[in-house]
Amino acid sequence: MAIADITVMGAGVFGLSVAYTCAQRGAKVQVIDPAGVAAGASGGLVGALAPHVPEHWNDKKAFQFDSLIMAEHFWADVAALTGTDTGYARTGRLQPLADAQAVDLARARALSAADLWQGLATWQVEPATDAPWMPPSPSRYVVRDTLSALVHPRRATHALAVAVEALGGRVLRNGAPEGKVVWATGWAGMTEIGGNGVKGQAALLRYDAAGSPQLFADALHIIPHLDGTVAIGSTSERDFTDPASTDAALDDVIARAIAAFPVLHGAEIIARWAGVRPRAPSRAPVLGHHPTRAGAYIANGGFKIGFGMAPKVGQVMADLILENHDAIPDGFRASSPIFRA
């Protein structure tokens, strides 16, 4: 007698979200990852759940929007089931605007957001203030959006693993696949199908701005976690030799973050992290039927938006695996021309 209806290979946020959603619907699931939970990119520090700009709408942006709206209930349910704080908070985001042209563009995007975000979140231009948690802005204006949220990556991923077990599933380091198999093996799995890995480095500072908006400045995410720390990230390195080491590239990220946001000057650096994020050629997640493993499924390629995409990834994959209902956008399929481009 089979122990599992579904086996998920990989205990990162995509794999565990699929397993959790399937278990919620009554499936017997097991998750197998020899390296353990959150051993790859899902074990990072940043946890920015930030939307794409509200313009040039496409399937990827619509999918991400739906997932970000789902996130509050998704993570609240995980926390309630497990008694674990996932670090989720929808506190919005501030972005400084460089000049008058950037202000005009941001105001045009505010009009798009009013339509595309369905009244569920706002994107607005407002004057910068002298408040401590406000990024310096050359134009004296900032964008504030209310869709962005944050999560503590490691805590959230481990909470998902506990949730799977609470629903009767198993999370293992070793075992034989049984039932339907979903491959969610991150960077290694992505390289098998023509994608690659992009190294990222991030830092964690001791600075308490809990409940404040996240910041996006100089291409950096500055994330005030609820536990009194601030995460700064990250690099995007296509060429690297050691996937897990931090180096001068992270020092540069920290220096740029302090320059963009001087209130962090002097804050103690309490952790440094490096890891490799799975990236498809399309930069979109790769979901659905596996392109090279007959009869199997794939959920991979979160890259920089994995945690933001995870709630809906779990939903559409469970729909496909359990109900044979395929709601995956065409651009997310490994067979799509976008992926092969």
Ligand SMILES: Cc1cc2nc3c(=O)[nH]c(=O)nc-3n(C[C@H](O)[C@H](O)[C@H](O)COP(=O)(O)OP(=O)(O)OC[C@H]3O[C@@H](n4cnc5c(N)ncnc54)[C@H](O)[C@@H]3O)c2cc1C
Contents of the next structure:
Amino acid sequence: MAIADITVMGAGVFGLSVAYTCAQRGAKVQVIDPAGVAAGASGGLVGALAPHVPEHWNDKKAFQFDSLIMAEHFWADVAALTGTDTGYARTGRLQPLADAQAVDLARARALSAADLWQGLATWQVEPATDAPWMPPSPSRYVVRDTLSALVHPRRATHALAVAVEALGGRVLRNGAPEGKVVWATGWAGMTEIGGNGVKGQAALLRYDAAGSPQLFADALHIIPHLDGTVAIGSTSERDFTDPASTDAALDDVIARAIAAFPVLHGAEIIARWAGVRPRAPSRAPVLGHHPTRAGAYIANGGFKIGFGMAPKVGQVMADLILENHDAIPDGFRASSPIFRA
Ligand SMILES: Cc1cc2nc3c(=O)[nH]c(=O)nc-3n(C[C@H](O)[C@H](O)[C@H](O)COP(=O)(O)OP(=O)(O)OC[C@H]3O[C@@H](n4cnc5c(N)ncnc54)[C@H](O)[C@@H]3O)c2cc1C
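Which structure goes with the form predicted together with the named molecule, now that we have seen the form predicted alone?
Everything in the complex follows now, all chains and molecules, and the chain you saw is the first one.
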């Protein structure tokens, strides 16, 4: 008798989300990863579940929006099933605004968010206050959105693995693929099909701002996790020799984060981490039928927002694999002309 209807290669957030959603729908799943759970990009520290700006709407922004809305139930269900904390909280985000022009643009985006976000979340310009957890803002205004959430990436990925097992699935380091095979092998798999990996470095500081909104300032994410730590990320490096090392580029990120938000000055740095994001030439996810492995599927290309996309990636891949229902946006297929854009 077959052990698995579905084998997922790769125990990162994409592979495990696909396995978990398929198992929820009654499939027998196994996940195989020789390096173990969260050994790749999903083993990180940052975990911003933050939306694209609400304008120039397209398939990718709509997909991500749906996924961010799904995330609340998705991560709550994983936590309830496993008794494991995923670090998820929808605590919103603050962004300082540089000048009057930025304030005008942000106000225009508030109007488009009211339309595009369907009343499920807001994007508003409001005066900066002198509250301790408020980024200095040259214009004295900030954007506050209520869509952004956060998750603890490493813990959430491990929780997903426990959830797969709780639903009767297996998470293994070695084994033979059985049934339908899904390749979710991160940047290794992306380089096989013409994409690449973009290294990122991040840091974790001891600073308790649990429950506060995340900040996005000077193009950096400042993420107040629920466990009394604050993550800061990230660098973006297309050329690298050691995927796992941290260096002066991370020191620079930490210095910029403290300059943007001096409250963090003096906070102890308790972890430094690096990983490699899987990036398609289109910068979009790559989902559906595998372009080079006959009969197999692919779930890859999370790039900088893999955690934000994961709940909906699980849904559309389960739809396709189990029900032959294809709800994948055209631009997310490896066969799409924009894959090579
Ligand atoms: C510094 C940094 C900060 C980030 N910040 C955020 C953020 O704030 N918000 C967000 O949403 N995203 C963020 N990301 C992106 C996110 O981490 C990735 O998009 C996501 O983790 C990709 O998940 P994945 O499952 O596709 O890949 P991975 O997590 O890399 O998993 C792929 C797995 O495949 C395994 N594998 C490789 N080859 C094989 C094989 N032949 N057989 C079986 N298994 C194999 C690997 O061991 C690995 O475990 C960040 C990434 C980095 C590096």
